[in-house]
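Heads up, the chain below is alone and in the form predicted alone; it's given as structure tokens.
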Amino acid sequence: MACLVRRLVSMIELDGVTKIYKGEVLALYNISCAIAKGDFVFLVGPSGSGKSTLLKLLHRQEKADHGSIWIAGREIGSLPKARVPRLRRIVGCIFQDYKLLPNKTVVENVAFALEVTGSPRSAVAEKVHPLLELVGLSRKLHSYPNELSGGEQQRVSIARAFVNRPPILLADEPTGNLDPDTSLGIMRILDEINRRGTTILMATHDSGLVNHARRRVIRLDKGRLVQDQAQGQYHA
């Protein structure tokens, strides 16, 4: 009982979690652990520690080989692929690399979100314009994105994945890319989704960062987990 009261205030949890690749590399190992609504949390760990894989099965872009994973209440391992896209609408995911599509704007980057879903046109206007004025790039909207700096692009791709008001963010490296500065600018929008009620789960390298927003931190290495800490910090 009290292991499904813990599921529905979870927006994710993780119990006895293992992912190997090819039969033979070991990616994650018995990972538990539960991160509430409205948690920011960072995924730090040195390179291999398996940080993208575990955003990869929370995205279903990969199944765990033993152990369950509950996504705002519900097992997402036995999920079936038609299913899938459902679950990525109240997932959304940032990438380090943007992934935007070169030959579309800005507005038409972010409402390609909207569209897939079958929003209708107006909704797409009603919702695009504030984010990007949320996201400070209400000034670019007809640019496309070999006509953007970096902190430009990551900022239309964090649009894109908020468009849609997702409950759960994962957000893998966004500033793994950036200088310092343009970091912090992407970490404030990143605060300020946060404070609007959506669960952001981010890994990086970035010790700087992590130890200067002093939130939660859960720390892999070699697969397992050996760090969970509120308010934690990161040494690389």
Contents of the next structure:
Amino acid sequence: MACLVRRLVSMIELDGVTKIYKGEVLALYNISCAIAKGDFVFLVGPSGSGKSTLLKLLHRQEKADHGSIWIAGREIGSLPKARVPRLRRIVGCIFQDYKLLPNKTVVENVAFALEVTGSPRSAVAEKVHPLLELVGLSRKLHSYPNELSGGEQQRVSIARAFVNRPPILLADEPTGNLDPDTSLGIMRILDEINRRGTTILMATHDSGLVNHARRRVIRLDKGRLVQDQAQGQYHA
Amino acid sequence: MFSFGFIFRETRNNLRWNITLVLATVVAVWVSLTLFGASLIIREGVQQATQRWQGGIEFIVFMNPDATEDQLVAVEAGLSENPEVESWDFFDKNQSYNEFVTAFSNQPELVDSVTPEDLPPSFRVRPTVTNSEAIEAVANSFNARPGVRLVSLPLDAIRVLQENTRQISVFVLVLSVVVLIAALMLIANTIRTAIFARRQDIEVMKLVGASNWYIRLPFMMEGVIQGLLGGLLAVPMLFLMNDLLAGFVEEDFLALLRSLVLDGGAVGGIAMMVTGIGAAMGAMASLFATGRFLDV
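Could you drop in the structure for the form predicted in complex with its partner chain? We only have the form predicted alone so far.
Now the complete complex, all chains and molecules, led by this one.
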């Protein structure tokens, strides 16, 4: 009963999740944790600790070998392939390498996420411009990605992930390629999005950023959960 | 929600980015469907001609050039009394000469060497029976009459004609099927290239939650459009071919080949079918290509 209640309250819940690549490389082992609605959680650990794998499981880019994953009260391991797009509309994703389309402008890149999920063009204009203002790119609407700095490209990527207003946002090392000042700018945007009610799980190994934010920290090491601490600290 | 505008824009972009390959594919579909349509026109023409020949066949009783009036009257009476003869026309020497001059107008030296007196008068006979053995029996009954030089039956010519046209039709059909298969593979490969060229877009579409059909449809429409365009281009070619055939057989003075020419309605029916096959080819090839190369 307690388990059911927790599942209903949690936005994300993992129960004994294990992932083994090619039957021999252990990426995650027996991970269990729950993240409540509106939380901002850092997922930390050294390279190869399983952070990206965990995010891929939550986004159904990969499937767990054992255990179950619940997103917004729904188990996603048994989700049919045709229903995965619906899951991805409630779980936005930000990547270290931005994954912007080079032949589209800033506006077009963000609008693309709305268009491909069936939004009419009128809604596209309504939603995209205020969001680009939020991330501080209202003066670069018609620039192409190669005309932007790394920080600006990441802000476009955040706007694209958030344009559908997903209740969950996964960020895979979003500041990995950025200098400390730019990273702080990205953190401020993510904080703002979190204040608007979106649950954020951010993978990083930037200890400075984690310790400055004083948020919940989940630490992985060699695929095992070794620390889960509210207002946690991380020392790489 | 479903935005057709987005699907159309993506399809247009796919076609534009891939324009040279798309054009090559459309040409391949066009050629293959023209050949296929041509084979259908020939088959249809042979069927039509066979029906007409069997229904309206005539044999010719050639008299000797020096046949007497009595001999002509006797043959005439024999034709009138025969219940298996539906009707007949008499061609005297002058009418035969006029026909000869028309038929050999491109050989003036031959025309010059012949006078109306050299040509035999003849009876053009349409029997009531339709099967070839019965017609042969009626025709032969006039063979032994006095003054008759020979009875000419076009049955052998029809058989040769049927056999030749059947062979041509089969050859064109086989050739068109081979080219159709090549065109199918070309459409599939064009779409594969488009999928490869747009792999980044496809990856982003998947990551932001585009449904499988949203990703697939622009590629499928691209295939259908290529097939449809090839089919539509084949339509005027089929009408042109039928017209060329009509012009060619006009010179056939026996009018034997004229039955091979189809009317506009029949060619239109074949043209519609060919266009439909083009669109279906595009859909099939793109369904295969997206199923095989698009991991959604």
